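Given next, in structure tokens, is a single chain: the form predicted alone.
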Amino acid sequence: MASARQVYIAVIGTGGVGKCFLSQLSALTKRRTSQKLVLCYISTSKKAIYNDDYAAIDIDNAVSALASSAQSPLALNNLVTYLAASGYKTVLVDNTSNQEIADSYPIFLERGISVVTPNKKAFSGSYKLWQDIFNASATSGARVYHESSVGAGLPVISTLNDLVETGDEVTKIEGVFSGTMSFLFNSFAPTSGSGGKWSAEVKKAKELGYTEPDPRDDLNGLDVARKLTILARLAGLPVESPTSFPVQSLIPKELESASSGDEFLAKLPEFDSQMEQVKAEAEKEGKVVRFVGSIDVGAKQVKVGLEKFDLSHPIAALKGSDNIISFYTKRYGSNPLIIQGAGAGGEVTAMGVTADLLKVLSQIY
């Protein structure tokens, strides 16, 4: 009977989130005695470790063993076949932001392999992929969870699902969905004091590791648009893609074609006056400017961009790189249900992934 409680786990991606997840998985295997969790496959884009007999891979040494491995990753179709043939319940943990892997989720799910991931591209890509993923899950009974695709470890998706599935009517969702944008505007346009120059704050955010290697990947607003697409779909709006609604980019048009992130940062000070003007206009009204996303469910409108807020507003009072998401619903009336906290970082993102894995483990046996 003990062997029947065995669960095989395959992990793709050992970057910042992947390493933190493996650490949490190691601790989980020691705490959880009701099921035997076996790491049977681990890979990066170039290397892999797996055994034909599914022998367990030592989780604590997996990253270092992977670095010296001579094995190549299995093609995704072959990985599906490998995992499906194990004879036990299996879970794929995808810690990447890879589109090809995201596109393959329906195939894994069809074969009874559950999926846990922070990969936004699976759930904010084409609406057809979204439908295919959840149809495959419903048909096979394999589970799919992606809490960390919005708000890292914050319980954003699970809360929205609970609201919808218990029959509440979500009327509006609004918030700061990017730790990078939160940090930038809290330091550029603080509620007290003058803040720094826009270009200096962008440079500082990059040096502190808050931005992508090329800050334009944050400033174009598409990361926030992906998160809004996911939440809008969960709230019942069939949003086609993150580019199917208004998304304000903070990249000066003249710098969109800069050859690198470094060139972009070098030239950005020439355009500081544009953002200074935005800040000054808000200050004249006694407000601060923030980069937010909003979903008006009744009007079927989604948008991402700059908005002005009173200094007393929860969004204005945000600190550091925190996220804040407000759910306005019929039950909660004029006072929204607010979720706030760290919306970025390896440990908290991995926590969301690990919590999702726990949900799967509680449901597959």
Given for the second form:
There are 2 protein chains.
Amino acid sequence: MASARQVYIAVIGTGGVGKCFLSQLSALTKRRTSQKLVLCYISTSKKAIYNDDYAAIDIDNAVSALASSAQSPLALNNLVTYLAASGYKTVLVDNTSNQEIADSYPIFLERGISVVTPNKKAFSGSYKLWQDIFNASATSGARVYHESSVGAGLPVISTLNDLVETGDEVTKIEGVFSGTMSFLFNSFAPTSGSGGKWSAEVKKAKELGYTEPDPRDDLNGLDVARKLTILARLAGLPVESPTSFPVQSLIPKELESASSGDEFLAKLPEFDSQMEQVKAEAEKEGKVVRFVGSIDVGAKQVKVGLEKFDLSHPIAALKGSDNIISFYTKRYGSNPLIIQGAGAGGEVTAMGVTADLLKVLSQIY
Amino acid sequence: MASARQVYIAVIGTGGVGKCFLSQLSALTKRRTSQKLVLCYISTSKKAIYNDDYAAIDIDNAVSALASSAQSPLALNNLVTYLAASGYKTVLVDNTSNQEIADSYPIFLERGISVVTPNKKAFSGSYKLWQDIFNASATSGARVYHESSVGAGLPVISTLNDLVETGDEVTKIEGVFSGTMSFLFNSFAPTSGSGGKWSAEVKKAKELGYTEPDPRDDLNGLDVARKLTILARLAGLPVESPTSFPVQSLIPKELESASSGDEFLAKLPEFDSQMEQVKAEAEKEGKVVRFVGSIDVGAKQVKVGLEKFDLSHPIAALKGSDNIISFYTKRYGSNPLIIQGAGAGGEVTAMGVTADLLKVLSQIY
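In place of the form predicted alone, the structure of the form predicted together with another copy of the chain is requested.
Every chain and every other molecule in the complex is listed next, the one we just looked at coming first.
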């Protein structure tokens, strides 16, 4: 039976993050007594489960039920209509990295459907989409949260929002925003020892599952540029797109057109001397090289690329595939507020989504 | 004129944190368009300003107006009645470290008055008070937030709550929780160079305003024990009080009864050899000594005191008077989620209070 404090939840995407989220959602529905959370729609790109009477879908068996479902996903505008007609508070959880779904957030928000997502595309696409999303939210009162779009579950976006909304002046944001790049440079140019050859480290990272299927999708810097776009906008800079500021690609020009990731990896050793030179130059200054993003708010400059750091700098001392994000602000002075830890992985990314959902739930009743 | 989305705010305390908070509140009232924030009560321990018709007090001139006010503070139960009778949503902001006010939070919360505060006393006192506070909040729906009770404006409590509420398993929390202790040990036992004599560093810290008027109030470890009590409880351990686990005091037994902070400081050099020995023992192992708090959730052990750390450990590498807090959890694995930065100071402490107020404002309508 429906109760006044019922919340309907629609979930799109059952990949690595999606599966972890469903497991966290299942536990949450059992713990939460103040509201009844009902999964009323779930879909992949090909299949879906939903009911005209919004009957609760068994969360624990949703993924296997989807595999044998005969229903196709609703078109996005029909999903909006379906949720808006429920008569209850509704939340869309988008666990994809799909641009089309991201583009549709404004029509969900306009109809009072809150959105939580780790999908970077909505917040790092065109500045007009960014404005449409937050204007729709402000007008309807529906909430939109995207903590996991930067640094996975690390409290990066909530912290930046708190700094800005309480009136602090953020002067600079700097950090390592890619788990892949973190792993590569912590191995290639460690603070002690000499590290491996660049191409060997890229190969190892791929074998360990730290890179995209084609490592060039990490090495082109676009993932980091998307995250910087989001943070810069939150800090008040109307950045037009992730390609509207300097982004250094680590793909040698000659290999940009390689026909596959495997061909790229096979030819990469020919370019090891270039990266070796970069490492040696840093060593000459007693430093190590890292792939970082930085935002100088006052100068309105955003950039992504290689930088040299003293061995004692927190960015140099990073371990494994950790992210680190430093906020320099007027209140915090010369020592920044620093957040550090795993910035990728299904469980921690889903945690950011679940925490966002909890925020929405605390606000919509 | 009153509107439906009006919120009445009562502020107690106009010390260092209180003044910074008022300045942030003033800016916030000008920026926030979705709700009208009305300061309807303000008090120090001796004076108050309030009006039977809840007329808005000019925030920018409140401190000087208080000095010439003829009104005395309301008794706490009368303040509850005053706020509850307003007919609007109300928030108590307690910017004191007063135990009596802390003890009264349950009667505010029971009547639907939300509470935000940096006051550690309520959350690190008896476990019964802790339970009364959160039970009252759960029953009435009034909110209670206290981010600045640990690490000032650093997102420590919100992060721990997110980890717990999304179902992560926190296994260990470890860190430097006192700006004073951080400054003392970063100077006394730096990772490079030899550092000063212990008594000289304590004297310097006092001169720079980093200690309480009587430095023994920092060196007894109770401030850190209070913070650990709060975090342990949030992590699920029903810690009875800040004196119910081992806390190492850095006050030599012979100086516990010194009649004043000045007498203590005058005699402290006689005990420098003890601390010198502690430092030398760590150095023999290639380590440095730091004053840390740790919570082992599985073993249900909380402790506060001196520990030795490798030079490359983030706790050893801390700078200035920064705090550092590491959360070890099942999801984050061997590399903890780390938060670092200034953990004391009026502006950053007030920022935590203002961010908490914003959370309440987003939830109560």
